[in-house]
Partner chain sequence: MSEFGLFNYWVVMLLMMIGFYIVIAQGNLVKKLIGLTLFQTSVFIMYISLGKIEGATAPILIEGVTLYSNPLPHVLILTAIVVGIATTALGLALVVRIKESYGTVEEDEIHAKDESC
Amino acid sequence: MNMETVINMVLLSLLVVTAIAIVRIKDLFAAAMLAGIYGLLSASFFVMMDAVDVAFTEASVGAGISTLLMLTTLAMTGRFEKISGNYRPRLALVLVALTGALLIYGTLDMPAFGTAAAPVHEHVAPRYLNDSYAEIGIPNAVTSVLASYRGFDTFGEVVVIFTAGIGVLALLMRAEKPTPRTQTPTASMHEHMVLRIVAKMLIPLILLFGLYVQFHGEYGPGGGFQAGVIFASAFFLYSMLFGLSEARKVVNHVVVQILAALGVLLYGSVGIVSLMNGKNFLDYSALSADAVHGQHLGILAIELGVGITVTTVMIIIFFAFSGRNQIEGEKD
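Now that the sequence is in front of us, could you give the structure of that chain alone in the form predicted in complex with its partner chain?
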């Protein structure tokens, strides 16, 4: 049993322990924090599994934004779960055990973990690993597949994110006027001088790091999805420390909404341009005389589109939630 196996098993066991703690705990605030820990643990597990890009995303989403949104929701819906409901946990337990047993029975004829000859590695993966450097010209195979080979798929995902952003806006937006903003909403934070100064120094660095992740995604782990989430978190930090109304001065709501749509549009337009040049939709080799150079251009453009949309949708979601929270707070 080597070291890697040990770490792997420890991480997986910790995940199970955290999940059981989430089931048992009645304090939703603690449950949300535990869910954040769960996200961070799974991110560490993804690093062990060589999925560095995925780990990156999970660390910023699962441990960061997801927890933040849960906590903002809890501020509005109440911290504690009702103790007794008329649910029948025993029936649920039987059902869950039965389903679990069937699923485990299903795993029995799966190839053992880590085998190189497993069917999953024999379909398109060898092509991606062997030919992508010659065809796309960038070392990060994940980015090649994400942005070029499966570009159409990724386009769909970006549209889903955009749609979810619109959905949140439709559900939570209210006419902006009923907030007289007499009090500063996060007055308590204003008194924490250390926090404020440290955050002020951190925010430019976070933004810079976001840009690095965005434009270095072809060579190392990173890309539009991760960069978008990181970039957005700098704005979250700002609005948590300096208050929502201050943050709204920095980030114009209309501009953010237009940018979210523009990101999707940029992605789609790249596809249309390649169609116009007689190639397939999102076949970037049409963008330049040299096919590999065209791929580079195309990937840069669509990653930028992804980055813009993810950043702005995350900002829209966060502002919609915390804006609602603020109005709620004034009503009570």
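Instead of the form predicted in complex with its partner chain shown above, give the structure for the form predicted alone, please.
Chain alone follows, minus partners and molecules.
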């Protein structure tokens, strides 16, 4: 048994233990932190499987932003789980076991893990790995697949993210009356002096790293999804340390909502331009006389749209939850 196999077994064992602990624990704060640990373990496992782009996304979303949003939600709902009288754990266990059995049964017809005779290794993967650089001109095959070959699917994902932001606004939006600044529950500067000084040094670096991830996705792990989450985390950090009212002065809520729509519009506009030039929707070769150069332009534009939408939707969700919690605190 080689070292890689041992590491994979250890990671999978830790994933199982963490998942069981999340199910059994009643402290929701601890469950949220364990969920972040689960995301970090998953990212480590993806790295061992050479799926670095997936690991990057899991680390930034699963272990990062998702955990932060759950903690923000706990500030509104309370730390400990409240079990109602109608709770039936045995029925839930039966449903979960039945669903798991059906999923396992569905995998029986799948080819063995890693076999070279699997259809994905005979048709799709060779095309992407062998021909993508000549057709797209991008070293990172993952970006070629997501942004070009499967550009329409990725466009659907961006629309889903935008719809999620609209859904959060629809659920949490309420009439907010402006309150005097003295009523805003922000901590005074001397209480978090060290954290605020460190944050002022880190936030520019976080934003700079977000730009690197945004425009480096063609050559390595990264792209609009990961960069958007990194950008949003910088604004989250500022809001948590300097207060929501100060963050709203830096990030105008109306502008953020407009940018969320413009990101989706930018992505879709690239497809419209392709159609107007006699090509298929999101066929980037129509953007330039050189087909490969057109692919570069198209991917750069749609990745920018993805980054803008992801960043703004994350900020919308965070402000919606944090703002609601602030109003409840003022009413209490």
